[in-house]
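Single chain ahead, written as structure tokens, the form predicted alone.
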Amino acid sequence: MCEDRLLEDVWREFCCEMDVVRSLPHLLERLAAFAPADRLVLRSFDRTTCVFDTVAVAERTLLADALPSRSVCLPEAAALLHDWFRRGEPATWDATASDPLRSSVVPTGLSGPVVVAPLADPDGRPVGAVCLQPALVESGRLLRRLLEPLSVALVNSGRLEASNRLREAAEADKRAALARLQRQDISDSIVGAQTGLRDVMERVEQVAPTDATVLILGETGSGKEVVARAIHARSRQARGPFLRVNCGAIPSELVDSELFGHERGSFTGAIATRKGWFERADGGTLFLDEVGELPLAAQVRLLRVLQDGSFERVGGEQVRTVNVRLVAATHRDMYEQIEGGYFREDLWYRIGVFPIVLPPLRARVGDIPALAAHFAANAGIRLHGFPLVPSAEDLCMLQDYAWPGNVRELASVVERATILGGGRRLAVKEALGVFAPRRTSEERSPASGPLDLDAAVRRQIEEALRRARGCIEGPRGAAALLGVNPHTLRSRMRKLGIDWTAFR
């Protein structure tokens, strides 16, 4: 009877709390009323990786150092762990014992008995384990009775950690349109369009209302956004959602559900069906930025829907279509990428249908003038008020700068610049700091501003010459490894004066 009031004293604290971490502690005051219980470890187990995870620990004293959250399932042991779940009774295992199956479940650090027993939710799925120490014959009885609930427990909260990243994410995009809002950047209008970007402004022209995916290399903060938005606003897309995915910041185990989606279920935590980036952004553009960073499985994917436009969520069977229109940007050497074997070549060929490379500020310096004084008015509005606006000297300091971050590194200074001056005035010295790197007698020359675009470009095209060995056309020609047309590669070579037989 009184283990009968035991149970309903769980059940009733988990349903209370949902937090294991808070919940657990009770739990184990709880058993130690009716068996010796010192510590009580519950773990999680990811079915698609198979890793468990330490969600919480409760201890009467500190017996030890810090368990490790995580452990992987070694690939021997995984028959063993198929049959422990489908036992489902627990068992007293020796913590220190060398063998696949205990490596896996039981956390590094616990030494001596322990009493194991694993955790299924109510469709009989495994979602993880529980650990008792001491290991006594009372307290796998107690234990066995607990399984239930403690498997509840432990569904639910991975439920309320999926709630509360969804929450954090919504507030985070929150901000994020609240920021866009209070502030005008250069997206609404593009500073040095008819000037230093005059060339990219061209291509973007171009390239627009065709519905080729467009590849856009330069060094980071240099605008590449900036650019895919005025692609997206020039578009037959233009109505339709405008969405930027950061791949590099994708952690690698979810890039198929964040850009595919998911069905419920498909893994712990899958709480409910998720639409991915390709889905949310069906009837518009999907700005994939530093395409390069993406792990060669989901680039495998990303290629089939280039291709056919087809893909399936994770742990679902319907093929869904969609009409993306993809542009993907990338301040890495995509050739050294694939060389390397980082990067598909066939996907390269898929996303390089059409380059567009756009200069770094330091190239283009006659434009800092009129960034500046964008900048500077935005900045002086939103924090004190009124506008600013720089002045000769601040112009030369900024116009002598090497600007290694480009144009965002140029904003967050005018800014800095806004707050050190108190909003009277623009501390560019301040904010530019005593060390700032400055630019070379050559960089500072006149000439090398809209000319570099093109001097950049025919350093591509005949670096590709050059592996192509003087080859244009053909799957190894210095076309295919720039992506471009042949017949458009021979007029640009014209222009800029290119011999190709120079590197046969």
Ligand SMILES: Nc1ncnc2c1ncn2[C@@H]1O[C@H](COP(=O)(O)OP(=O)(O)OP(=O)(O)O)[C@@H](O)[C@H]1O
Contents of the next structure:
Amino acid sequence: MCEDRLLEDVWREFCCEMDVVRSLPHLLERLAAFAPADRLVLRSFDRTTCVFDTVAVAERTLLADALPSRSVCLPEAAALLHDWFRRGEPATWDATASDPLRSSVVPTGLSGPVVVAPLADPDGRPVGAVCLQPALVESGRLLRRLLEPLSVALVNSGRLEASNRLREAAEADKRAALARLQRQDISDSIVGAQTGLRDVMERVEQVAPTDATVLILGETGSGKEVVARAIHARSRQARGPFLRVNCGAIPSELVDSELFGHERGSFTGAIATRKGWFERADGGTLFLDEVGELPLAAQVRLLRVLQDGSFERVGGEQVRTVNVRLVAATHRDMYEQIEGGYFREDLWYRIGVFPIVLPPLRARVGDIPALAAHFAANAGIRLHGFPLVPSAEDLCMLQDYAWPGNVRELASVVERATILGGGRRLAVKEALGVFAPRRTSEERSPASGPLDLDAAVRRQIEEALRRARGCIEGPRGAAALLGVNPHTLRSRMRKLGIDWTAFR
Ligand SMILES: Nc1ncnc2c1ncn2[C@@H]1O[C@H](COP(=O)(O)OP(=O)(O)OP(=O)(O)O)[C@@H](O)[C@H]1O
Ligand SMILES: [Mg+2]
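Based on the form predicted alone presented above, generate the structure block for the form predicted together with the ligand.
What follows is the entire complex, opening with the chain shown before.
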């Protein structure tokens, strides 16, 4: 192989691998093919502090002792150093103990003769030095050809290190900000904790310090995750992670490996060993959202974790144990799920040890003003730079609506009202727009107009269907809510032309 080819290879190597700790041993191997080369040391030079730092060491024969990483330039060597950098040529330095230049540039552990070359950036500013042993004429000649790629590699590695440091700092900031935000979320922003959610928060306070599994039941958008985080924040695991996994969003064939992890090669696509959610949540809380969607096979495994805290990764033999607080949530009617054979009864008894039922927003209308004010302040600041305040008329309109999407829907209506109002006011009427108020004036003051019995019955049935999410039978079905026989309810619905599927 000719020397030009060597140079080409070295450039390619440094382009592909920016970390010189990894690329320097390859360079040494290539050099050794041309001339004896046992040891290569790359050092950076800080012009402001006059300090050399060892950045990378490559060795074919190991030194007895590790090289010191730092050497401060001796004052008496300053002029010599300046001169040496200016010449820009490799030089062979013998092992003269009293040489101040050598003591400054070469790490002390590197005894015996050594070829040393200065490295400079494209503008000619000193950036470091490279030391090569053994010190032979041909090694010095070869090293001269490699000074440019070595300088570039040293500068790039400095940049890489700086950007890694920045990234680590940014990640640490992000983690700290997230932790602050979570704490803020939990402590400051459970609107209604003293009013509509008072009972819920009492249950939270009771159960949080225990290790009991909690099941949060509530309609979509009613704040199940908010409550799960509140439990975590008040639990013994508060300093550990809070991880949420949406059981309904994982493809059924991957549920096992997502929850419990897998060993490399355990199935097609398992190219590496992977920890599951349970292992990742060790020492913290795992929030199993939409637990009612878990496939039956995964329910069996979950039951085992709940019973003895142990599991195996998919394709693994080792039994693992974790210390995880489990909080689950669902918007489904679990009795219906069990009756239908979609959810194991034994798992239900384990998971439903301590249920917390979140009331829908329409059952805590008194919280709507505070929630609306909270969301209007946030949306106003976020979108236009200052908080907005809902008027009495806005609040009337918001309290008149039935909120099938609960608090989440209220948050998005207020956000829409903020955008439509151009930052000056809340355009609540326009934001509610197509969604006509579900509570009619008749509902609020039934005595104010002529009463139509069919219309009143229809409203009652529709409200019950809405609460039961279209389910007629069962302990939480519309028939039970209305206190009538399911057959009676069905025939009344047929007569009034009510379609239960619309409430599903
Ligand atoms: N009491 C509350 N105070 C302040 N914000 C709330 C409250 N309840 C809910 N929210 C907000 O409403 C939104 C929906 O809440 P969350 O995600 O907890 O609902 P969910 O019941 O988990 O909904 P889904 O069933 O769709 O998963 C979130 O943005 C949350 O911050
Ligand atoms: Mg949720």
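The term rigid core refers to the maximal set of C-alpha atoms that superpose within 1.5 Å between the two forms. No experiment lies behind these values; they were computed from the predicted model shown. Residue numbers count along the first chain shown, from 1.
Q: Can we say the CA of R239 moves by at least 2 Å between the two forms when the core is superposed?
A: It does not reach a 2 Å shift.
Q: How about L154 - superposed on the rigid core, does its CA move between the two forms by 2 Å or more?
A: Passes the 2 Å threshold, so yes.
Q: With both forms fitted on the core, give yes or no for whether the Cα of R304 moves by 2 angstroms or more between the two forms.
A: Stays below the 2 Å threshold, so no.
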